[in-house]
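Starting off, we have a lone chain in the form predicted on its own, written out as structure tokens.
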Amino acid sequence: MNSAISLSLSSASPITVRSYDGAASSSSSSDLFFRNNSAPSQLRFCGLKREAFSGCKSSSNAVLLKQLRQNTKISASLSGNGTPSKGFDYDLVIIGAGVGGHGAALHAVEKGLKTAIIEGDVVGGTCVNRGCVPSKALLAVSGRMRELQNEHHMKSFGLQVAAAGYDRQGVADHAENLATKIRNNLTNSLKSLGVDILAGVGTVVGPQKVKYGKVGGSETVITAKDIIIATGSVPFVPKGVEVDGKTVITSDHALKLETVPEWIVIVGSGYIGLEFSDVYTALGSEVTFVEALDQLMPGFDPEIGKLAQRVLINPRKIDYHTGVFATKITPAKDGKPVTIELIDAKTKEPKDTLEVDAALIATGRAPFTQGLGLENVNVETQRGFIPVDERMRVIDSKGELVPHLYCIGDANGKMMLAHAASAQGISVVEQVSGKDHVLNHLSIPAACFTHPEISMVGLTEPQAREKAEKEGFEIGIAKTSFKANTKALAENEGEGIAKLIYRPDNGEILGVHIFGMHAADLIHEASNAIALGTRVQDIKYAVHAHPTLSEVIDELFKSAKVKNDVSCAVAEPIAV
């Protein structure tokens, strides 16, 4: 990709569409997405641009359609980096060129802001280089291996396939090549727009002032009207775990696929652990999960988690220990295997000692916020996270806002997903451009790219019931099965369900959870509905192509029973 193309539809209420390459995934269980949250406050608007949807009601799309019909003049142009505000080197400086920083930079240029981005490693950050992007390449391989190895599945199509095999280095190269391609795309998009990419470690040295440079080398001080911290996260390694990068590894090492061990322990059964179990078992490994909580996949909706365990874990070469901590993990050495000492999570009594070929530490991620110079603006981290309000504005140790300083993505801990970081960055740019904007995090979807996939948006059933009890309303549950979907049956992929949690009194969508083929792609209709405040009684009239997997969601909304089947105005969502 050489540039970002801005398409603007000219009218009194312009609607802007911007296209650029990006990547997003998940890395931890859903309960771990929401961290370090301040008390929820009312959201003035969410997601899409205010001018496009102000005054719209979920009962009708007439207002929006009228605007679109009036927008007859369409222009396309290449945006350029702007001229900085008087007295500053830049309008906006972003520390960190991951997915969040990249998204903020592109939007800033679109808004005419003179922008620079500081990166001490490589463009793309964790997601592109050591996370969502290369992991999807490995999961693409595991999906094909599973299909080819499933003789019954292939015979059902009338196909005969010889024994499937793989080249480990070829698989590893596929992951590395994909990461390189996406990284180059992101770098080229920034350069083509004139964003200054400043190599080095960025540090806040005072209000509206940043220095950058190589460690041990010379440093340059620059000024900016506004600063965004977007430094991301690193794998979290608990105490007592000795990582050697060979036999005891983190996700950073695992993505290189230097070996495929016969028996590997995965510590943690969230998104990272679940996805790697899919990869390793497809390539022939035996897997043992070690989970501190009493059940596997604790962050998922419990009903979805139980079904996922029945499909993704029980039939495969996977066993597990729940309710235990791995207090000490020692790498293989001198012919001895990896040793893992387990204790009871509650009593702390010794439980077992495992001897295996390798161990993957998948216990989540920790914010990368050290060395940012936060003390220079009187900011103290909370468990490593930078405290922010609902507008991503940084809060100092006295509870006051630090002027012109923002933090997005994993570093603030609100929702540790790459696409959430990008959305937060765009929201900040809207604010510094003069438009108040608060992102509704409950409308941001998450996905686990196993085979089949898992996706969700909004609240789980226990979370919804807790909210309903506090606020005095009832909840409704609707479900549909992939077994009734023509396209899924044509693919012989009928395993899966979709689940809707909603308010039967007014049709508000509280949460949607999907387990099944292409669940990660299907969730966005629900997430957009939550973002726009669309109610069940309105979205059930949407038309879906037949036969497609999208009809699973169509039937889900149609099966919901709303007591007052009258269209309602868009409600104000809650900012998280």
The other form holds:
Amino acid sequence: MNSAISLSLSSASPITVRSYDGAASSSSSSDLFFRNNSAPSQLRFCGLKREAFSGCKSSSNAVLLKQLRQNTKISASLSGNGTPSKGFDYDLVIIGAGVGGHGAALHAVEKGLKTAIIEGDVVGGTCVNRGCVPSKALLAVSGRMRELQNEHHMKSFGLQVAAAGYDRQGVADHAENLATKIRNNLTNSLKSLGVDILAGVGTVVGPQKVKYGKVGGSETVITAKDIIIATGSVPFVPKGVEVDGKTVITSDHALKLETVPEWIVIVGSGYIGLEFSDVYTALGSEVTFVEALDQLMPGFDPEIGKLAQRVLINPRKIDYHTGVFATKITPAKDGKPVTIELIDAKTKEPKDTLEVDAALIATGRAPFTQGLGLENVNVETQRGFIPVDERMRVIDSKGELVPHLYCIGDANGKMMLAHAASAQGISVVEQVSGKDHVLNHLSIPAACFTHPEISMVGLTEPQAREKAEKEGFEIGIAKTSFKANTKALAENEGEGIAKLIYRPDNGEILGVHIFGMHAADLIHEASNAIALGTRVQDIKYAVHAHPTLSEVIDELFKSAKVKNDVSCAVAEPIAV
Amino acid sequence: MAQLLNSSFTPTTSSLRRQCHSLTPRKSTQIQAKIREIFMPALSSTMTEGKIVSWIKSEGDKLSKGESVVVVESDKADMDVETFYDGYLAAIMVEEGGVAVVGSAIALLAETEDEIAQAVSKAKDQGSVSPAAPSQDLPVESKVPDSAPVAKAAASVALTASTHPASEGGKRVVASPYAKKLAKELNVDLSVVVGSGPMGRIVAKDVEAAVVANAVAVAEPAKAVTPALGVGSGSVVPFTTMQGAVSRNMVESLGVPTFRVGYTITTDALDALYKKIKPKGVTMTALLAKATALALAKHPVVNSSCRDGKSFTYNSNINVAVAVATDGGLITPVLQNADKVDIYSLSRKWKELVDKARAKQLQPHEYSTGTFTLSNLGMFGVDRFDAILPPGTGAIMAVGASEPTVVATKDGRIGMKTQMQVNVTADHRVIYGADLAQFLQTLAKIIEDPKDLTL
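Now show me the form predicted in complex with its partner chain; what you just gave was the form predicted on its own.
First the chain shown before, then all remaining chains and molecules of the complex.
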């Protein structure tokens, strides 16, 4: 099955090449691929795009693809780790077995590298154990609760449901079980590929040298041709906040769902805070957001944020204080409630004191980079983050690259998302196995799993406007609504919009933002388009099954107005 | 998608438009023409009415051409509607959540600040444009006229209860997010609502209760006032349904041979305990009910009754009914399984029952399943009284005020203790004097050493 697909791909590539050439020569706007043609050949973007463009330029594309496949086959038949380069214990040692480290390890094995991964805690890191994974379990519950509790919604389906209730422990167990399952899957996948999992805390002791071992126990020094730091992050707790793990908690505690407080303050209204507000309100809590910036959901496109507030905040049992800092948070004790002192973010004047049942600190995450032995290679962290260049190569205190040392994921702070870490890891492995690679972070999607979901890729409207002004181009905005989508209406989930930010002059997609049912799954059409460099005028001819939610995105691309409707898409239909 | 909606702002009426274009003296037309109506735009060909999702601008805000003013939900999408004129948003005529027919006015735009007032009065004249009220969970609210004296009356009643420790003596309102939202929606002034939530905070049901209380207060005055007048003027006022029921029960009680046993109980320890756990929402009523229930558990016969004149009916549950005076009546909400439920849940339950009783929303099982009744007039300073036994039960206890009393101790000293008198009325067919005496002894022990109450 797999081979059949790759075969058809490789036969498709020459056609692609031809059509690209044709378009380039016939097109009046020769700057269509300006950047890619004029850029130095080593400056490439994400993997798929590179292959597509190398195909444009060289006829050896098919050969290259074939080689890649052969490599895969060989390593697969070896069923695991390769043999290390001379003089080293390993080709690649990864410190930290989170999603980033795992993704890098898998790709390294595929590339035939002898790989080890050092983990001081449990395999899976934050995402699997204390982050995205268990929170999805809780959100799955909250989504269903929300639906079942919404009598109006049920009635409109003609359904009758008796009062929905929940068992807290059962919900908590679901999250715990999911984390355990995914953790085991991850561990097994590493083991079956033959990646050595070394237990203990990893420390860089010098160039290409790492020691590991339990704290206070015996330590082993190993050498590696290349080292990737992927130690991730921990919840960030601001000064003045006393976390007791019971009434003042971080996401680590909240995911265990030991209590469902009647009234909980969530400090920070980003992804984490928003997702937890969804969980808590579905389970019956009332929520107060404390946000330092003037607006809730500061990271989102303002228009999406506004709509999200209208749907996710205003009708729910949530209120908020914006433009305030929580300077002091004291846990509940001796019959006294949790107290939260608020000051004005600008004037620093005391503003209010909240007395509530619990507080969740969701003010972001801090890199976990202590004890890594960075001083041994002369690296200074910046606010805890390990400085890296665009290829994830670690930069030392003199601003020079540290050879053979890379840092991926939350520890470098470029984009604190599990899949970004994994993509960065794959990018590094590409480089150490001899192929230059630069990851296009603008093609990495992000999602917030509220009900409905929020997702985005690329620039927000203000960011795009700023860029447009600086570089002197126009931007266009297209919007479509879930209200006009058949599938969404069938589900009674018409609330939501999709928004496209693009360049009307050449059809480049700058950003896509979706708020609506299954937005997190819908974003990939856009993120793949950005990664591959597909233009609006090309993708709009792609066909979407009817009736599906994907048609929201289809409509979005179709409603964009590109001035020169130059196409460089697959011009000739392939007979089947 | 079309962002510019030409239909959104047009001059007020066609006649005005004509005037504008005609050569009538400027002065007279200028004034009127400067106040423009903002219409509900047609956002799609199939749209007949639109819902105001939110006003982006508020009354008095300055608008400049092209700015988004309002978000309108059509059958297809939510869209920002922009203004085509500079000016001031003078009056919003359809509030958020309201629905308006396409082409009807939803707000007025004044060209200068001076004309805002004029526009506002115009908006009032056009009050016939009735905004569809947003759907409400409590339809009662819409019927409640916003009359100040009523609100105050409710307030004076309400303020007698505990205030939140964080409220700085009532200066600050501590209300949960949903309570605040509801209060805003239902036009309830939170400063006069009593909190029954943890630490005395106002929670959603307090707001709902306040609305109901207001509604009852509004609905009742006629009833409440007439009898008062009637007494003076010698007229006859028929019983309400509840008063009729009370009357029947009282007469029925005459068929039961009752007797009374009294006891004096020292309450210093109980008072101390109450002080300690009051911030957690515990009420004295709940404490007394709990103590009574624990004593009843040890003396099941006091919890029994005589239904047919031939046998003891031992009740499987200890359900303590507590008499509550309501407007023009008396009702006995029941704390079920009071011996088993912990004191905090019991207190919450009690508050809920009282709220329901005031709102006349008690379900039959919530007032008719008592196996033992408590009647407390202590809060009025009554030191002792006796109660009539409600039919179907075995005993009722009348509780007097707990007051500092000079007592002589066995070692010949004189001291002061806080004491209260209780007086049990019981059906002698099943409960005998010794039973009551032992029961009261147990009760006194529990109240004088109340550590078991918080278990």
